[in-house]
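Below, in structure tokens: the form predicted on its own, a single chain.
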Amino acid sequence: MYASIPAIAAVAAALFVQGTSAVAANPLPKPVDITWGTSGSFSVKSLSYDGPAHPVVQDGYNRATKKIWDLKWSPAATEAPPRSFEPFPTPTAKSRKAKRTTRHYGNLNSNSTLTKVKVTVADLKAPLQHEADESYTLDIGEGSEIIVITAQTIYGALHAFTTLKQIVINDGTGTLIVEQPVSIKDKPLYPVRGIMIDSGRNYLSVQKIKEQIDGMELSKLNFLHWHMVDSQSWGVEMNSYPDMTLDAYSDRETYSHECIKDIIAYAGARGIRVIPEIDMPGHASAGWKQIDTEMMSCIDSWWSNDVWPLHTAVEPNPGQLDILNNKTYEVTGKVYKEIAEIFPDNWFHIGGDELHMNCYNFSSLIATYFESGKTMGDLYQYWVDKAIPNFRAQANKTFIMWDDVVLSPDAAASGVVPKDIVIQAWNNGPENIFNLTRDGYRVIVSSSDFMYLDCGFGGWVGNDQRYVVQVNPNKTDGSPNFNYGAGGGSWCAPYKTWQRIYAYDFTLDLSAEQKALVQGAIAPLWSEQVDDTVISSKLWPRAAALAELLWSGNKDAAGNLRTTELTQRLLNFREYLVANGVMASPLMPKYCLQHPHECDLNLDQEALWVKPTPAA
């Protein structure tokens, strides 16, 4: 038998009472361990700082407290169980209607006043590098006047300030409060938690890049993967080869060393690493061809040839570095060295995706190489064996490469790819993650089926006959096709919703040893259809769902998926992002924000839980 709607609502209400304290503050990402008291609220009228005289800590504290006073944030969406609904199909049965009321939080008569934030940081000199300790505690004891924060490093302290901003709220009368005593012990599950921006396909202004960094700080993301250039444009000013920026979109759409350093400093002050990507040897045309066209291949070919088996690139415009031309290694070494010296991070992304054999048919050196019986895998191995030592000689960093170098069915390197290279897995979801970790590689998860934020917006290449269809050719059987129910030209459709991202179990079937090799995840936003006008709405708030997945996971203490619990937290956080100047997209009609769980597909709040199989 099916449970009645009132019975389901009763169960949901019971779960709410058991699992959630009666406070409006609902910080995102959810802390690993947060315990609210019950003795009553604290007023917050002014706060003094008692902590280390460290510029990053003090500036972070000042930014946080200024934002608390400036916003006087009142939660826009609060958690509550679903209301009761009249059972189908009785048309006259009465239901409990949700009433619009003025929201008040706390007890309106605070018994204590918070006056001080005491901050203790164990190591003020820890560098902002991979696996820096980001843990913190935040405690407000019953009757206390002090907010006590402890952290191992300044980055944990910054995260504590971020949490503090979300738990100091406007009680509805204009008074700032913390609703109850609270104890938080918090640290991230993964050291790499990030997004990828792409300024190669369309230019992104410094202001908009900083806006994304603001969103990252608010959601405790710590890794900005910056895909700086691509075959379409080269906007990075180079002292070694000044003519490369002749292939910028304009003189105004470039990045000087000074502005790059400004972005790095802005991010670093918020505990965020910035890792550049210079994609090589594929996706290479703009910039490189200004140095020497002899070290290039297929830059003047037609990218698709209108016959896909002859394509030289997956998108216009084509171009790859000639792997057998010695000039390639002189130039790439100098370019890498100059950019590596700008970025203080110990990691550097050298690309390595989507190499196409057809492109190399335009190189006489490589054509001869293939005629001798060598394969595309042999050619890629030649690049690995020669380029990696060359880069290390210029600046010895930890390299990141796309998973093509190990697992591409068409072009994977045929020999040994060093195990100290971190592999960014973007193909085949859990399968590639499993295979890479099985073979001993550290992995960053960026599975396109779950995390590509540019997917689902249709195709963008012009002069495309596939759209000239007036009648659904599959109308009879209803099966999807290009214009009716399928991708409409987006190769990675459908759109990746926040629920798709949050529910991703990317360590599925991994052993404990394999799980230890997963460093975290990055959600890429490729910019063929992205510039300043839409970048924030395409990244946010979906990236915040990833932030919680990577910080505290997506399951409760019983191992149940907590998507339904995240709903109101994320809807509130979207409003919070906008209030902080990050132009995040709405996820649902505002009605849903104001009526908890009335926009759920299932009234049963356990619908996503893994239910035990009944005994036979």
Contents of the next structure:
2 protein chains.
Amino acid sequence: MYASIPAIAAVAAALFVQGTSAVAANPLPKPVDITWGTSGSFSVKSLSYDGPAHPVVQDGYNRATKKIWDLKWSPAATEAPPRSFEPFPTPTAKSRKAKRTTRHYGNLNSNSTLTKVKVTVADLKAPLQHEADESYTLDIGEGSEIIVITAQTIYGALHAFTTLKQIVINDGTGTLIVEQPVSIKDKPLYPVRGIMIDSGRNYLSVQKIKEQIDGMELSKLNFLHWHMVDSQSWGVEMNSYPDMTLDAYSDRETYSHECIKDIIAYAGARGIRVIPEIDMPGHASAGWKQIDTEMMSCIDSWWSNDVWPLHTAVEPNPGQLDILNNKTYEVTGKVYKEIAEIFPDNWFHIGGDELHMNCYNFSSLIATYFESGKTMGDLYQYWVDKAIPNFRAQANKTFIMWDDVVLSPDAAASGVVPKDIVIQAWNNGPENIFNLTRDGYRVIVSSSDFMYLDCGFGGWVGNDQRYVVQVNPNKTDGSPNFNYGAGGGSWCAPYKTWQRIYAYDFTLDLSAEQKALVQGAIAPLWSEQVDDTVISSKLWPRAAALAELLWSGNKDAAGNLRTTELTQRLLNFREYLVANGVMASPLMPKYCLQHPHECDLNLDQEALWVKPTPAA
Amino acid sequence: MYASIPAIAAVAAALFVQGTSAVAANPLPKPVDITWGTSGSFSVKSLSYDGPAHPVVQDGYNRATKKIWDLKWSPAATEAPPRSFEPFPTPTAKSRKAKRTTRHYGNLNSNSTLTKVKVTVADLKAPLQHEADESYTLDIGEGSEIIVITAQTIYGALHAFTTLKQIVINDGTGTLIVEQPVSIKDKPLYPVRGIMIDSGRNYLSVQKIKEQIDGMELSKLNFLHWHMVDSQSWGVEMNSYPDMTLDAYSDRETYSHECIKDIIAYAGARGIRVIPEIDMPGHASAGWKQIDTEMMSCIDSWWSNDVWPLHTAVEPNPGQLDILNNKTYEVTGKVYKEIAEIFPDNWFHIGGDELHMNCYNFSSLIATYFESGKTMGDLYQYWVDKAIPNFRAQANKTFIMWDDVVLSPDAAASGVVPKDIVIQAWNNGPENIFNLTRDGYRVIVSSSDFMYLDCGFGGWVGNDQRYVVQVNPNKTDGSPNFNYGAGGGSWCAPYKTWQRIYAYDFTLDLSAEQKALVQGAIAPLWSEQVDDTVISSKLWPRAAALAELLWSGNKDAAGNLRTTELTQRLLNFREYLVANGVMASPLMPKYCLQHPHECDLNLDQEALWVKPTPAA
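Cool, the form predicted on its own is there; where's the form predicted together with another copy of the chain?
Okay, now the whole complex, with that chain kicking things off.
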């Protein structure tokens, strides 16, 4: 047993010599193709811009270069194999006094200086819409004075600037350098790479939303899914129905059209789409009930009834739009139209999750419908058949819906959900992705078992007797239970760590045709326990692990999971986020940031790889 | 089944009429004895101070009154029973348009005005030490102009000011009021009420530490346990061994004597003791190893060895002081002495947790000792017998140690751990508290199953293959496992919610003699995944639930658990913390704050009470 340890260390060291260059710069997401030279460093004293006179490109360039000089960023450590350790046991070993080492990167003997950034964009007019080309190249040749960037669109150019920010570093003495010649050819694996924020459960300030957009820009995410409202509050200013914001949490906690457009513009300047979600016909009470309580069901019911079969909602407060009330279509159509006109994106999220049959026990129309033999599936189909053409008539966009409409027990009964609706899969992990793509739907992956960033914080509803347990009831066998080792009230426990998110092979067992239908992924942060105080630390840096998964994948060239390689890159990136004002959580003691791989669980750097089965 | 719902609601309403007054002010922790009158409100336009010329009292008064005027605080809602709901099902019910109501508190018809705060302190010289008297009274009589405060010590007076801040509220129109005459007689159940911060795993800035002290002041916590260093870093400036801070994370991330004294003074002015912990002889590497590597064991070992029986530490990086090396006592004595002189408190925490036998496989002295038939228990006893008299000789303080020294498998073998050592119990919940008090030890409760605030965030070590699971292996029976429903790598999962913390009856089954030995409790926040970005949101408002548990308990006058009553008080208090600059997490959607008890799991407001067993 002991003898195997040095052997493992030797393997690990060998891997690193082959696989990793000695530069400290380690941009996240890892580019699809990045090759560092060996001829030495370039100093960067000032850079002139030689590129298109396009405001988005020029502003992006100015932001990037200003940040380079403002931060003079230096990574804490260069990715490296674990150091060697004394074998176990070695009572006569001589311990060493390892001290903090002064960071010193690069080698300026080469005397090269970069002076210019040359930017070429093939198509300056491509709109910020689904499948906009985001590819770019970035080259710094040996002895050159020029950083050469090419892109098909302005969005690719913005990504190139983001990469540039991460490869121009402080050498440790205050001099900005690029460590080696470099050649990057880069483009994302998926066109949808996003996070979901929820301003329905708790208000999120414009300033904090912009902070998330800053984090998205740095990690090359491009899709902000904004769950704007929910049963608890309606903060979106509406000209069509001004009374809806009577259900905002306060006059201050609202989003005017102007401020929404400000957020969209801020994101757009960073190549990030903003897609609104108005969740219908479930999760509906606040706002809607100010228009007409007749089209609402169960808004005055007790959500829980203290007995699960009598619940009217998955969480307080309850409320659903009455699918059989014609007023519902008049109102949802107008609301949709007004919001669709604010958002320039061609996509729009119309919700569709978690319809509760019990809620409709408070609708006489639906009670009669059910008495006639109809089911929840029939009712859901009724909604799809009536609401979607109604929305299309107002503004023809591509719709996103949660997977409940196709795959839940109460899914639309006739299976007639138009195939041009993009389905966001949050249930059942790879199984739902498989089934949806098999049935021809385009899919956005948001599997709760991997990507729900709100999981693991216990339950949030009050007056919950389940916490009143003084002694572990499973003390004898140690098996997990509510207060001991299990979820503690969080329905989707555990907390999804960056390693868990990154390890998700969400195209598992898919055919090539099915894979082509996967548009990407969105990590939701439901906000029952989130507001300005914690949104950044709950999103970051975990969303950056997702960003790399979606940009260049989680496997190395040999097809092995590269979580272990990501470690130092992500730890560095977390510090970079904080330096950029995005208040990301620390993932480990800073010791681990400063000492690559000393905080690994396994010294074996191949521990996560799929190993060939040994011959019997 | 349906019929029972209205009955429950009726019971709930009846309880509230008896048990709760209609005032919005709802100070946390709930005073032991608070009685509101009914004769009407007092306006508060300006207040003059009539009290002792003592700087701590005067500064405390000035801080409190300034905050009252700066914030003009108004609670979001008054505690009230849940509103009535339509019974399930009621398809013909008429829904109502509930809107945000304008807060309007108090009734100024009475025309009373408060003008003066009269403060009497019996003993102005009582030192801030264990068991200082913290009692106070606060009275505002019908028609009086005077707020009358009495206290035995200045610390009691400070608590009175904290209460005063929470009962002078904005009536909703900008006028400050006290809603009714009030009489408060208050003192804490336990003398030790605290939180533990950890600046060894990650640095915490002085500013952020002060923010925690602000939260402690507001919630009447009085004990800041500062785990200053750990194996990962040593940030404490040492005159005796200046090289120790070579193992700080950076030159910036250190605590000079001056800045430590600044923190102690800031806390002291708020009646809060600061007790340092230097963890010995385990959890030791950084700092110590700069003095002499000969007295260190296993600092160059691989912590994990990829096989649990070969681990040398519970987490990276490993290191322990060599108990058999005489240099260890010379060095620990000097370090103890220097730090003991900085901290005025008579208590000092000397650690003592998690000694790993395997670590000593790297000490030739200890290897020989074990070969002679000695055990880890003998070795631990050797440490106790030699280190404690050595510390006492430097500065005679009361020591705190983690419970490992008395109750772990490797506990000091002869059982000769002096009874005047206060034992901090983190293992085995009520069982260890029972056993320690049975054996005559004074106990501080820090049970990890209830009070570890760092639990539930998954694992933090890297290169962990356990996350690489795509499909729930227990899909069939749904039983919790690593990535599905269980801890996700967090050894002490789940996350401890405020309801869990508050429900802890930590004196379960103790005799009166045993109960008298329980000094209070400390909620630790270990900081592997904590630094400035998240410390406040991980500590607050959960530490406030602990604060009430320790101040006035978790039961009402009838002996029933009052978690449900705490709900609105704690939701209000969380907003108050944020308003005071303590960045506490939101616990629920703001809807729940604005609608008392609508986010309860059970409508039955007695759901958490111990019910008589029905007759058979």
